[in-house]
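Form predicted on its own, single chain, as structure tokens, below.
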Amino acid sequence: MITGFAGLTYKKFEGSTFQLLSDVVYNAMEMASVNSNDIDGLFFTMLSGTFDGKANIHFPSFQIPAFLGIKPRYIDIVDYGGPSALTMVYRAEKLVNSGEIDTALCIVGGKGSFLRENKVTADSVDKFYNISLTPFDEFFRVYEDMNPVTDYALVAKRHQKLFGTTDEQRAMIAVNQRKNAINNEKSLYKSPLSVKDVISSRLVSDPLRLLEIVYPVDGFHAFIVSKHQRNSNLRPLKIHFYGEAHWAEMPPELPDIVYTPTIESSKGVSLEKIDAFELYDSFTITVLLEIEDIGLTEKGKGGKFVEEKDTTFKGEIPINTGGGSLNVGQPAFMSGGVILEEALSQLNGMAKGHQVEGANRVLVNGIGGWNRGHAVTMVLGE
């Protein structure tokens, strides 16, 4: 069971990445009432350039335990990008239930400010370090781009062409998430937002505008999975559903780019009795695709759905109840920790100012590898 969790995000953290990590891990262990000697399982992920600007840290599987003072019997590096946090918790739960470990620490995050200030992202860090990211770079990375913004812009443009989805409909996602963020103490952005504000914000990559795109920040999230409840006051939550899917095809090989692996990872999930949905929100179009691929509406009708449904935390179908990464920020270019922390806050009645009344079951969906690489769907509840 998840007995502790914590998250800290800053627009820019002036200390080291390890110091920031240490602060978050300490908070999570305090909630779980465990210390470093109790941790015998470690799960983590990281992206290039997010540890104090280094392309990578050498042997992180040694350096992270060494810095935190833990001696795990089991280490797992989960490298799915956005959904990694969900998979870590799932695998940790299985190992704890099997008796192989007692207590696991799952961490995700890093510092995004270094790359942000140098006008690159984790997906375009090759430009900064003059390195190659994939064996295929010379074949498909021949143009200057703003990866991943241009990639998602292409998807949004395709969705418009196929289904007539409007800019205003996508903007409604940003507007409703901002309503949820206004009372969330963790939100970076809290001023009210209108469709007109979104539509009139700067065009970054047609058709995506500035207020539809996450802001990379410095931060970590940590989750403790343990067989020991001890003094933790968290509810004994179970994973009621878990599915993951990984697609290897490049865009020209896909049937169409408006589909995500969520179609497969969410196959078989029951949407009945779900009280809130925490959906990966790197961009507004990401949320729109997940709404369709989970099955909240038919493919192509996501725009109409967000136009007609109240998706605020007080609404009929609450989505991204804390404002999501669009308002909290995206730590180290991965938002899985943000949506998982919000789900746990909702389920434990800790979402001050944006609590969904009677939240007993929450669906969390993560996307990674742009919108087409990886997807994990999880339902948490008591």
The other form holds:
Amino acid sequence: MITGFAGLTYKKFEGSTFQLLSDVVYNAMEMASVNSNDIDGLFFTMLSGTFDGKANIHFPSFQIPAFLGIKPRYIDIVDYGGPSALTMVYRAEKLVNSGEIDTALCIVGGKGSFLRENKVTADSVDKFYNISLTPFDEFFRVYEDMNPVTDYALVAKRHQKLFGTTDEQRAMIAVNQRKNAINNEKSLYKSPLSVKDVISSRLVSDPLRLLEIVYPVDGFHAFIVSKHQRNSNLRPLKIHFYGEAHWAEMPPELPDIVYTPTIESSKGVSLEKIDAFELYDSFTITVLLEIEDIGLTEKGKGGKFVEEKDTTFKGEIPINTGGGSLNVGQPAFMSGGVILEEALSQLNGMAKGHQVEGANRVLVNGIGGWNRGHAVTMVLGE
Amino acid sequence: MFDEIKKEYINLMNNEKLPYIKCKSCGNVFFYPRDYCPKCNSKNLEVKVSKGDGKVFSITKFQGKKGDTYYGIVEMDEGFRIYSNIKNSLEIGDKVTVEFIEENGRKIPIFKGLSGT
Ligand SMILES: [Zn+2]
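Form predicted on its own done; form predicted in complex with the partner chain now:
To see the whole picture, the full complex is given below, headed by that same chain.
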């Protein structure tokens, strides 16, 4: 069970990535009432350029335990971006239940500011480090793009064309998430937002505008999964549903780009009795796709859905109850930690100012990897 | 084999021809080169040359290095799709034809609209 969690996000953290990492890890260990000697399983993910501006650190499986002073018996690197945080917790839970390990530490994050200041995104890190990202680089990276924004813009554009989705409908997602963010102490943005504000913000990649796009920040999230509850005051939460799907195709080779693997990872999930939805929100369009792919509405009706339903934390279908990463920021280009932390806050009555009353079951959906290649759907509850 | 296909692709492009791969076992067509058909795993592949006509599958505009830049996915008449820059402002479904520009000493395909501005 998850006995501790912590997250720290900064617009820009001035210290080293390792320093930030240890602050978060020690906060999580404190909540779980464990120390570094108890940790015998380590799970982490890492993205090029997010560790003090290095393309990678040499054998992170050595450097991270060395810095934190832990001696794991088991190490697992989960590297598919957004959903990795969810997968780590799931795998840790299985290993704890099987008796293989006692206490696992799961880490996600890094520093996004270094790349941001150099105008590099996770998808264009090749241009900065002169490294190859795909086997197809010479036929694909030769074009001028602004990935990942342009890629999601292509999806939003096609969604508009196929289903008549409007800019205003997508803007509603940003507006409602901002309402949730206003009282979240972790939120970077707290001023009220209107549909007009969103659709008059700068057009970054048609049709996506500035206020529909996540802001890369510095930060880490850490989760402790342990067989010992000790002094942890967290509810003994279980993973009620877990599904994972990976679509390896290049987007031009997918049957269509308006679907995400969520359609597969969420297969069989019951949407009844779900009190809140924490959906990966790299962009407004990402949330719209997940709403459809999870089955909250049918494909193409996501625009109408967000127009008609109150998705604020007080509403009938609360979505991204803390404002999501659109407002908290996206640490190291991966939002999995942000949505998982919010789910755990909700389930433990710790979501001050944006608490969904009687939250007993939360669905978390992660999207990740270059070009929406991965999805993980998870339901947490007691 | 992969390197040979890539070499053949670049040669064709330098001669202003748009290559693609057809699987002789299952008929699957694709652009991004591989040794095995990603659909049926057959190695019985053939590099073919597209007629160069297609239509916009999706398109976006952003401020690039030289101002308004269009980037999109184009669906060719032969059935495969490719990422590319597009020369002009177009809508999804508009017809396009291939052109070649020089980039870092080699030619790469881009697309030009038959309609639009
Ligand atoms: Zn085949």
